[in-house]
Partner chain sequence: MTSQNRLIQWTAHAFLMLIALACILPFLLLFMSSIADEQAILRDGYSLFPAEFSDAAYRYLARESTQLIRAYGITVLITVVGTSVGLAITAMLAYPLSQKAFGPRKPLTFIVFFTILFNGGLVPTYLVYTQYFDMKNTIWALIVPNLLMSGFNILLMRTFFLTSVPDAVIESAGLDGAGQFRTFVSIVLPLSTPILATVGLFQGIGYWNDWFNGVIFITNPAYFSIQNILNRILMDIQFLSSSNMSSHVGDAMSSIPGTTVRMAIAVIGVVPILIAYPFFQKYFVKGIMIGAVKG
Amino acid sequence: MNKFKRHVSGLSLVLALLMVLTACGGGSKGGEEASGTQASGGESANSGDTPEIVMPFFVLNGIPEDMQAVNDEINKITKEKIGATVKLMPISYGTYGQQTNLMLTGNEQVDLMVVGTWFNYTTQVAKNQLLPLDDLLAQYGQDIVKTLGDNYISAGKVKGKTYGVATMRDLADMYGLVIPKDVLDKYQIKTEDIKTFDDVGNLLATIKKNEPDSTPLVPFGPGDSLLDNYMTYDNLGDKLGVLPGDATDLKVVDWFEQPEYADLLNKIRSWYEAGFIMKDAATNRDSGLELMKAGRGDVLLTRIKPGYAEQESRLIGKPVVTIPLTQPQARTSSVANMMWGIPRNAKYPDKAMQMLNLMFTDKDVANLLAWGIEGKHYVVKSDGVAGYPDGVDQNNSKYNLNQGWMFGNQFLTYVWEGDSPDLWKQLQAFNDSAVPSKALGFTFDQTPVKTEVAAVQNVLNQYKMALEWGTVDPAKVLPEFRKKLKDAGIDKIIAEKQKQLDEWAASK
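Structure of the chain above on its own, please, the form predicted together with its partner chain.
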């Protein structure tokens, strides 16, 4: 008996082994077939009745507890309007890129997802992981095109085809400084007097003179250099070859070779040496707002937009003002860093586009995604702005996603309490006032020069932060930086970029 048992268990293990082996063979074949047919659209739905759109997006503040409740509410609307349900798939942003890339690689059903240059968008396009959306947009996405306008739609194009659709939010870049109001008042500085980079230096000098122990300028966030938050040019995606702000033609130049760059570095270095800048700026891992709150500094440079001051004032706990240092400029990068795309793995590309269109047109869907369920997560106050219901606050709200800018048309949602009630009008005006870059709509495909890009990225990592925070002397280090960039092949990247840009211009 005992012996018999042992034989049986041995046999079953062998069988299991065989099963694994055959399963593997069969599986890989299945996978290939699937990848071939998937693009043609969903044949048989999961359970037969309503198609379900799988929709991953990233979240900044953890996954809200009531995500499912909100999802159910949205399904009620979508079932009626587009004959489909959605499966919202929130993923925290630190892992979003990796998780979605794996899903795309693994051929899992993903119908509509957040894509963008933050998450290797151009590589996804180059590797054929995203579907071209032009036909779908024409058929189901008319409202999207109407809302965004051709300029901003064009930012999602790669080699003439659209792969990503931006959301209606602040789509232009404008950089400026954030400073508490009481500091301005104390030194009787008028906001109108600060217009240029040099004015910032004077401001810092004034503060430093009165508080010799302080280092007034703090970084905005981990990994941000000072010049990341003061861009006067179109970075053409990656700063490796840029279009100067005052460019009249489409000549790609090496930003790091520009006299203007050297000039800025010298200024920053003098600020650092004079003690205007937090010494640990280049290795900082904290939020600049927290640093400001803790009194480590009073000034930071960042990307600003209408309503930004109110938002930051709430976070810091005292009124701050924003002072613009650059003109708002619309660039591909400011639009393409976050868009929606439909992957090759999509089972229901048609429904996905209809859903996207719905997010651009349906006020209820937009508000559900942004603020949750009315009456439960938010209430509409008398002046038409939304706020927390009684007994609910930021800390105990079960739906505090607060990412209206991510879903379709943010301007359809309610303005939150504390913001100016006409915030969306201001933002619309901001977008409209932005000067479009000459290269708006051009997306650089790095794949032909990826060997060089990998090397150049490493050089950037080594020098950029230290130079752009003034921790090292540009007189000594800048030539070294430039030489290493050349060695790493930045010229080849720029030449490739110029070639692609010329082709793009010719095809326009």
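Let's compare: the form predicted together with its partner chain is above, so bring in the form predicted alone.
All you get below is the one chain by itself.
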């Protein structure tokens, strides 16, 4: 998940994205039936053809060659269990936000799609592009609610209505580094010596000193700044008013005015000037995984989690190590960064919810999405973990998606060979150990200040990437950036967020 942007730590995302941002059978029909198969009036008016659910999602490491073959196998299950088929629509992470926005504004059929804070979820809600899901969850998604629980379901609420449903995966934020093991070994770098942002600078300096032509630090993904993947505070969904990491109350502050923000910008600027950062990081269009796989850099800052190193090793094609820089924290954004929503463009909203429920209950569907077709893309080993069949590896596999955290309940999937056999227990413990934000469950409704949000977003688009990748001098540009934010109305946004947060706290 990190902007799976976790990724992807559960994303690197995304990746980030990875945003961000781990995964894993298929052989037995171990899953439950999806709750409810009765179509709504609109669906029953179908001409007799099987309804087809259009389902866009992002991919971090290229579209698998056998995506259609996996799609066909999934449809054998969905046709029987929910009376519908699915049209999987994988889209490169770098263009996902733009393409899905065009689909939504162009009124194209989209029935079930990845949404979340990585992709301006609250803006989509404010624009009335997503359906409220509460009635659909009550009718067709009982298993989803049972699996996630009320606290995590609440992360998708805006003004009391649910517009997004998180997946069952790592549900906390912990930021850290991803770096190839051979780089650490080559320069005798000890992971225990890297604990702070300053330590990261020392690591980059070591690599640069020994490899003068290198630019060791790569972006998580397009549109992600360095500081999008290193947060010590609760961003309250959009960074337009945050709770500081050491907050003892619910006082919302302007992050961009904080001394910590200015200090971080100065460090990043020094890294850029020293050649530690790709010169085109602010305009890069590739994911960090693709950049590392291509040998364009060695260090990635993103969301990490138990099993993330093994996950990224499979994607990059060589062993990598993760190094935590923060403690796990549970924020609304750590849950809401990777969700599924049903757009108002949906032709089959009931079937879409049934499909989502199936991803939370059916082991065959979960493993098809995560690992592909059993016997072709993976096999189940004698110890119960999944691995590549003979003659197949990460380099020649035709279905190497490795994004089980994206689809429903990841804990239904097989653990992959090389991961700890008790990985899902580790992830559950990771979730349980996370320090909850005082605002966990709060989601800001931008509607009352949508004009100011749009104006502030324009300012962010103009300044944020350049500042947070070090391509401009913060001593000169930060004061201008702050003034433009004030002029655009950020203080009004923060006041409205404070009001809503106080009302939310009072209602608990």
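Note that the structure is predicted; figures quoted are calculated from it, not measured. Positions refer to the first chain, counted from 1.
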Exercise. Would V321 and Q446 land in the same rigid part if the chain is treated as two blocks moving between these two forms?
Worked result: yes
For this session: Quick one: report the rotation angle of the small rigid part relative to the large one between these two forms, in degrees.
Result: 23
